[in-house]
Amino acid sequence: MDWGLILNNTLAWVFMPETIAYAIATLGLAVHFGYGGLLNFGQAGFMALGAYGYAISVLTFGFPWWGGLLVGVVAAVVFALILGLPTLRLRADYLAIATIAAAEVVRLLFQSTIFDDYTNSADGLGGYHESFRSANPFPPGTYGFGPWTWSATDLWVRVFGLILLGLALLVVWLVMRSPWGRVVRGIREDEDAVRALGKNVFAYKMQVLVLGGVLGALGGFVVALPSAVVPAYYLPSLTFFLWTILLLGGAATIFGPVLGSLLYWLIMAFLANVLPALASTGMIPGLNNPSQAGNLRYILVGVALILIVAFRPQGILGNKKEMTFNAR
C-alpha cells in the first residue's frame, strides 16, 4: 500500500468545503440540541433550503451570489417559523419525528417535477458559480503546499467558508454567554421552572430553532459553492452524519462541532483509502471487492458512534454536567 498517497488524500480533507460546511451545520444542531434541548432530526432540510435558495436565486432570478445567500437564509427562517409553530410544543421523540418528516417534505418538493422549471427536479442545479467566482480576490495561480494545494477558485471557496465558520462561532459564543443564552440553557434543563419565572418558553424555543436553522442554511450554501445542488444529497442520512459529528465533538460546546467535523472527515477519508487497499491485497477476509470494502467504513463509524454514546456521551470537548438533561 502507498501510505504516502493515503496520508496525502486524508489530510486534504482538513480544509475541504464539506468539512467546513458540516462544521457550520453541526454548530446549528448544537444550538438546537446542545443548548436548547430541541431534538431536531431535520437539519438536512435547512441545508437544502440554503443551497437551493442560493442556486435558484442566481440561475432563475439573476441575483448576485450574496443575494442568493440572503435568500437561502430567509428561506431557512421562514421554514423554521412554519415548522416551529405546530411542533415546538412537542417533546423528545415526537419533535424528532416531526422534524425528520418536514425535512423529507422539503427534499421531495425540490425533487418533484412540479417545480422542474426552478429546481430541475431529480437532476439538480449547476452552473451558478460565475457570480461568486467573479468576486474572487485571489489572482489566478496555484496556492498552498502538499495536500493543501488549490487553484485560486478552490482557495476562495475555502477562505469564504472559513470566514462564515468564524462568524458563526463568534455569534454562537456571544449569544450563549448573554442573558438570552442563559435562559435557553435553563429551558433545556427545566422549561417548567423557566416558565414559572414568567419567561415565554415557546418564543425562546422558536428563536433557537431559527438561529440553528440559519446556520444549517449557511452550511448548505458552503456545500453548494464548489459543486452542484442535487436533492439526493439531502437525505435523512445527512442529518445522522451531523449528529455523529455533534456527539463526537460535544453537543453543548462551541468548538465541538468543528473538532467533530474535522475528525469525522479525516476518519472517513482514511478508511475510504485504507479499506479498499486492504481488500485488494486480500487482508480483509470475505471482501475482495474494493468498492464493497469502502462501504465498510460506515459500519465502523456506526460502531464508533455507539461506543461514544455508551462511554462518553458528552463528546470529546463536552462537560458531563451539560448532558445530564438527557437522562431526564
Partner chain sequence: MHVPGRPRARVRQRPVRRLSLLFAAVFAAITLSTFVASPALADEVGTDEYDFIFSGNVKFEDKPLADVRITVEGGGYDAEVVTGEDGRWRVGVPDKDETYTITLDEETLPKGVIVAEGSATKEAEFGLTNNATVNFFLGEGVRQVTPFSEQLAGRIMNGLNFGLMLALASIGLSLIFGTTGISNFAHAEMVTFGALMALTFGVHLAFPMWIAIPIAVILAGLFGLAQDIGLWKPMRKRGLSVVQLMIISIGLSLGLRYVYLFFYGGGVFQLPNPGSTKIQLLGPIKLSITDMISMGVSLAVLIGVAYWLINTRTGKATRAISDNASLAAASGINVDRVVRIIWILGSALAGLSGVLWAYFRPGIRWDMGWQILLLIFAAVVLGGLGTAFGALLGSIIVGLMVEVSTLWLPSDIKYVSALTVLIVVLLFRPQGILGRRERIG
Given for the second form:
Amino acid sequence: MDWGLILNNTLAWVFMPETIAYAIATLGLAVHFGYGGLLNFGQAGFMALGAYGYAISVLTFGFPWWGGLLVGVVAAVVFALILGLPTLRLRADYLAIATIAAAEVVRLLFQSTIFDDYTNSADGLGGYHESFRSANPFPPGTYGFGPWTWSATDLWVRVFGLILLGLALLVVWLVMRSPWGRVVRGIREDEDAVRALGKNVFAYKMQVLVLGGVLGALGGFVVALPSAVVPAYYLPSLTFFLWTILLLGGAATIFGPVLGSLLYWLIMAFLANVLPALASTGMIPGLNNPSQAGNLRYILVGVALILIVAFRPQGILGNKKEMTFNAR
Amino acid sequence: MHVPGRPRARVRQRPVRRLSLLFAAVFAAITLSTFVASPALADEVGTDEYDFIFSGNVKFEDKPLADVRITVEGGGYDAEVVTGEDGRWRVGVPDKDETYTITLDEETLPKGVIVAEGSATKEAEFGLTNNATVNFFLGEGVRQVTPFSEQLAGRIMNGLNFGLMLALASIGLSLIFGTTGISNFAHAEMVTFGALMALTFGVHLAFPMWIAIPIAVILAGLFGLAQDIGLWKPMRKRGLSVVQLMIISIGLSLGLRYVYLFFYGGGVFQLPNPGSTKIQLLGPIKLSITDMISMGVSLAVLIGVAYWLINTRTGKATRAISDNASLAAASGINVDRVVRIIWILGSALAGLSGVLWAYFRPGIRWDMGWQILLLIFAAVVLGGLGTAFGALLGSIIVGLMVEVSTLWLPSDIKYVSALTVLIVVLLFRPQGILGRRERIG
Amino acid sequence: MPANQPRIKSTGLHVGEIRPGVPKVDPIIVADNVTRSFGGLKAVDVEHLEIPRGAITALIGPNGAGKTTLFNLLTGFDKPDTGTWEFDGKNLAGIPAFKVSQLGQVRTFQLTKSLALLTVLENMKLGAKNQAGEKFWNGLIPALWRKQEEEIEEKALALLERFKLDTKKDDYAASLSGGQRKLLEMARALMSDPTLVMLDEPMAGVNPALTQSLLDHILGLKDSGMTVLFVEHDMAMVRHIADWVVVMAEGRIVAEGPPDEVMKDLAVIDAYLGSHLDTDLGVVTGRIDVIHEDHLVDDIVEEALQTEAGSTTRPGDDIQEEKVQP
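After the form predicted on its own, can we look at the form predicted in complex with the partner chain?
Next comes the full complex, and the chain you just saw is listed first.
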C-alpha cells in the first residue's frame, strides 16, 4: 500500500467542492433542526433545486451563471413556501415524513422523461460551465502544492465555494445571536410558549425553513459547479449523509457543520483509498472485490449515525445541555 | 417535448410488471447495442454503403420478434428493413446531421402485441457517435380494441394486489409506531430481508419455494426479535426521544442496505417462475396464478392479524398500548413483552410483503424495500399513524392510486401521485382517515 | 395556608342579582355561547360570561370541568365550535393566539412552558413586545436593535429581581425548580405589559415555601392595574386572593360571585368542597368510568413522581384536562 498516495488523496478532500457544498447544506439543516427544531428530511430536494435551477437556467434559457444561481435560490424559496404551508403545523415526525416525500417528488419529477427537454431525465445535465469559468479571475496556470494542487478552474470553483460558505456562516451567526434567533430557539423549545408571548410562530418557522432551504440550494449549486447534475445524486440518502454530518459536528452550532463535513469526507476518502487496497491485498477476510470495499463505508456511516445519536447527541462541538432532541 | 434519438418511455396500457421488464430490456438494449457489433444478417440494409447506422432490437417479454417491418426516412433517403430471428435490425443512412423518421409497422407485429400509443413512429438523429439505437415499447393487447373499462379493471386488480402487500408492511410499521413511537425507517430493510432470504433459500440453496418462503418469513421475524433485543430495547431504556429513535432507525436502514449490497451485489435477482400467464377470470379481470396466490396469502394473513388484534389478549394489549402506554403499563400489561411480540410480528409481516413484492415487481434488489418505504409511510399516514386498520385502508388506497394513475400519468412518476396525496392529506386531515384528532396533539 | 395579610377586596363588580352569567360593571372579557366538543362530549358550553376588569377572578371547578379548555379558547390556542367573545371591546373570534397576546391578553400554562435550553434572561427578553431585532433582516444588523436590547435587558433584570430570580439569570431555565419556573413564566408574561394576565394553575407543583411569594406577586399584578384571571384548585388560596369566583362543572358555568358567597352556594359545596374534595366531579355525577381510571393512573404516577421529587403537591394538580376527553 502506498500510504503517501492515500494521504495525498485523503487530504485533497479538505478543499473539495463537495466538502464545501455539504458544509453549506448542513448549515441549512442546522438552522432547520439545531436552531429551529424543524425535522427537515428533504434537504436533498433543496439541493436538487439549487443544482437544477442553475443548470437549467444556463442551458435552456442562456442565463449567466449568477442568474442561474439566483434562479436556484428562488426555486428553493418557492419550494420552502409550498412545503411549509401544509407541513409546518405538523408534529415533528410528520414533518420529517412530509419533507422526505416532497424531496422525492422533486427528484422524481427531475428524473421523469416528461420534462426531458429541460432535465435530460435520468442522464442529467452537463456542459453548463462556460459562463462560470469565463468569470474566473485567476489566470490559467497551476496553483497550490501537494494534495492541494489545482488548475485555475479548480481554484475558482473552490474559492467561490468558500466565499459562499463564509457568507453563509456569517449570516447564520449574525441572525442566530439576534433577537430573531432567540425567538427561533424559543420555538424549538416550546412553540406554544412563544406563541403565548405574542410571536407569530408560523411566520418564524417559515423563515427558518426558507433560510435553511436557501442554504441547501447553495450547497446544491456548489456540488454542480465542477461536475454535472444527475437526479440519482439527490436521493434521500444524501439527506441522511447531511444529517450524519450535522449530528457529528453538533446540531446547534455554527461550526459543527463545517467540522462535520470535513471529518465526514476525510474519513470517507481515507476509507475509499484504504479499503480497496486492503481488499486487493486480501487482508480483509471475505472481501476481495475492491469495488465492493467502497460500499463498506456506507455501512460505517449507518453505524456511526446510530452511535452518535445514542451516545453523543450533541455532537463534537455541541453543549451537552443544549442538545435538541425534545420529544414533541 | 421530444428529443430525437432517445427511446421514450411513455407507456399507458400495460401492467406494471411488464413495464419494468421492458425498461430493463430497453436499457440493456441501449447499452449492449452500442458496444456489441451485430453479426451480418439479412436484417441489415445499407450498412455497407453508409457509415451512420441506426439499430434496434424488437423484443416482447424478452422474446425477440422476427419479421417486423421498420422503415427509415429522412433527408430524401428511405430504407426498409425486416427484423431477423434475433429481433435485431440495422439500417445505414448517408447523412449524420439529418433527422430521420423511423416507423415500426404495427401490422407486422404478432397478434396481441402493439406499440405503445403514439410511439410507433420516432424521430431519430445521431449524437456524437456514428451509431444510434432506436427501440420501440411493445405491449400486450390490441390498443384500439382494449376498452377503457378493461384497462381500468386490470389496473384496479394490480392496485389491490400491490395495496395488499403494502398493507402487510405498513401494518407492521403502524403497530411498531403505535407501541413504541418509532417512525421506523429500517422497516424497508425488513421488506428487503424477506425477499433476500427467499432468494437465498429458494434459489441459492434450491429449497422448494413452499419451504423457502416460510423460512424467509420466520427469519424476518427472528431478525425483528434480534433488533428489539440488541438495539431497540436498550435504546428505550436509555430514554431516548422519538426523534432520536427515528434517526437511529435511519442509521440502521442505511447500514443494513449497504450490508445487503455488500453480500448480494447490485444486480436484480429473480425467484423461480416470476411471471406466469394471465388467466381470464370474471369479465375483464385477468390474473396470473402468482397474483392469485399472492392476493390470497395477503388477505388470509391480514384477516389473521385483524383477528389477533381484536380477539386475543396480546392483540388487545397491543391496542391498549397504542392508545395510552402509561395507562396500559399501570393496568398490569407487560409492555416490554408486547413490544417484543410486535417487533417479531411486524418484521415477519414485512418479510412476507417483501417476498410477495419480489414476485410482483418482479425481481429482488438490495434496495427494493427502500423504494417503497415512502409508499408504506404514505399508507400509514393516510390511514392514521398508529392505527392498524388505518394502515390497511391507507395501503389499499395508495396501491390503487399508484396503479390507476398510470392510466393517465407516465409511469416513471407513478409514485409522485401517492406522495403528493400524502402531503395533501397532511394538510387537510393530518390525523389520517381513521386517526383521531387528539393524536396529533 | 397563610392568610396573614388582610387585603381589601374589590367589590361591587356585578350588576343586578348574582347568578351564573351575571353582567359586570366593567367587563374586560365578554363571552357568548362558546362551545367546544371533543368527540361527543361537550368540554365547554358557556352561555354567557363576563370577567370584571381590574380585579382578580378565580376560575374553579373539578377536573374535566373545561377550565383549561376555556382558557385555550379565550386565548386563541383552540377554536370553539360556536360562539363569540371579546376582549377589551375587540372581537377575538378567529384571532390567532399570538395576536391575542399582542393585544395585551397573555397567559401561562398549567404545565410550565419555560424554554428549557434558553437562559433565564433570554426567556425574559423573549417576552418583550415590538422588538426590532425580531425581524429577520434587522437581526442581521446589530446596530438596529442593540439599544432596544439594552432597554429590554434592564427591564428584564428589574423583573427578575422582583421575582427573586436575578441570581439565576445566566442559568438554563431547565435548571430551575418547578416553582421557580412558574415564577419565571409569570415574570416573562409581564415583560409585555399586559392588561389581562391569565394564569393556568399558578400554584400547581409549587413548593409551599414559594406559594406565599407567588400569591403576593399575583396580588401585585392587581395593584399595578392589571386584571387577573386564574384557574386554581386550592380553595384556601382562592378565598384568600380572589375578588370574584367563577365555578365550572361539566363545561358550564354553574355558579359565580364573590368568594365568600360562592362558598355558601350549596351546589358548589356539594360538588366540590364537601366530602368529595379532591375527587373528580365526573365520577360523582356518574360520568364515564374510564375517566376515573385514567385519573387514578395519573394520580399514581403523579404521586410516584412527587415522592421522587420530594415535592408536596396534591395529586391531580398536574393532570391536563384534555386527557379526560375520550
